[in-house]
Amino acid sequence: MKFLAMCSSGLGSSFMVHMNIDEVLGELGVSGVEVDHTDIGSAGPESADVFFVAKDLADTAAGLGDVVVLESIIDKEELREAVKAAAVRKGLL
């Protein structure tokens, strides 16, 4: 199982979301999920099971599969709810 955070460059904001996803998964007691980050141009449908993007990239990410669109990448409560919902969808909780 892989969760992938994406931004336009694959550096700053996606790395921050990646670290926060790791933290939330730990808080939820979910293990066995690989978390990574990349630029959106490098991602394809096979790159991950769940993709996390900011709302400005929602249209670009639309064809990737299970895409979670974050209204605010700095809102940890929003991310917590999104990660929990993704974990439930994927049978991890």
Given for the second form:
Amino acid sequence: MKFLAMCSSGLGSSFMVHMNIDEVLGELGVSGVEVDHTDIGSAGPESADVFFVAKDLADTAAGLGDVVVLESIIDKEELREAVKAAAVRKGLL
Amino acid sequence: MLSELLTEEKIRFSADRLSWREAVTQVAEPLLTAGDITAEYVDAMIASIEAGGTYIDLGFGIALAHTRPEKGAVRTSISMLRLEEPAPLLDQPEHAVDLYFCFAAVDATAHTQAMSSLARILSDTETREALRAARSASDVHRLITAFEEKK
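Next block: the form predicted in complex with the partner chain, after the form predicted alone:
What follows is the whole complex; the chain from before opens it.
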């Protein structure tokens, strides 16, 4: 199982989301999920099971598969709900 | 550590009403002066925002201006500019930003420690609010140092 955070550069925002997904998964007690971050240009449908992007990249990410669109990438509450929902969808919770 | 990169001389405050381009130029200025980035890096950040890059908007009035390492990042570095008046990205009111960070990484892994620290600080509601309320470079630096010592 892989969760992938994406942004345009693959360095800044996506890395922050990656960090926070790791933390939330830890809080939820979900294990066995590989978390990574990348630039959206190098991601394809096979790159991950769940994709996380900020809302500005929602259109670009459409078509990758299970895409989670975040209003703010530093809103921990929003991310917690989104990660929890994704974990439930994937049968991890 | 973020507190080692974001030193007091890289933290600026401005009461001027700036355009987003001026804000990006000014937040990058301490890094340019220190030789952490080249002028090309500043141009590349502005170009990527012009190309629709409001992705640097993190939410809560905070933006993280950055671009690819090969565009002129010399050293991994971070600076900050706090504005009294928001400078909305691409002049879009929904991207009103009054706390700009500029960030340069020399490769995809060198910056992980500082970035993870920044991510934790900005994602922690209480610390984020304290950061937004801070009114001097020394306050900001003290706050970051305290946060890193706590963890």
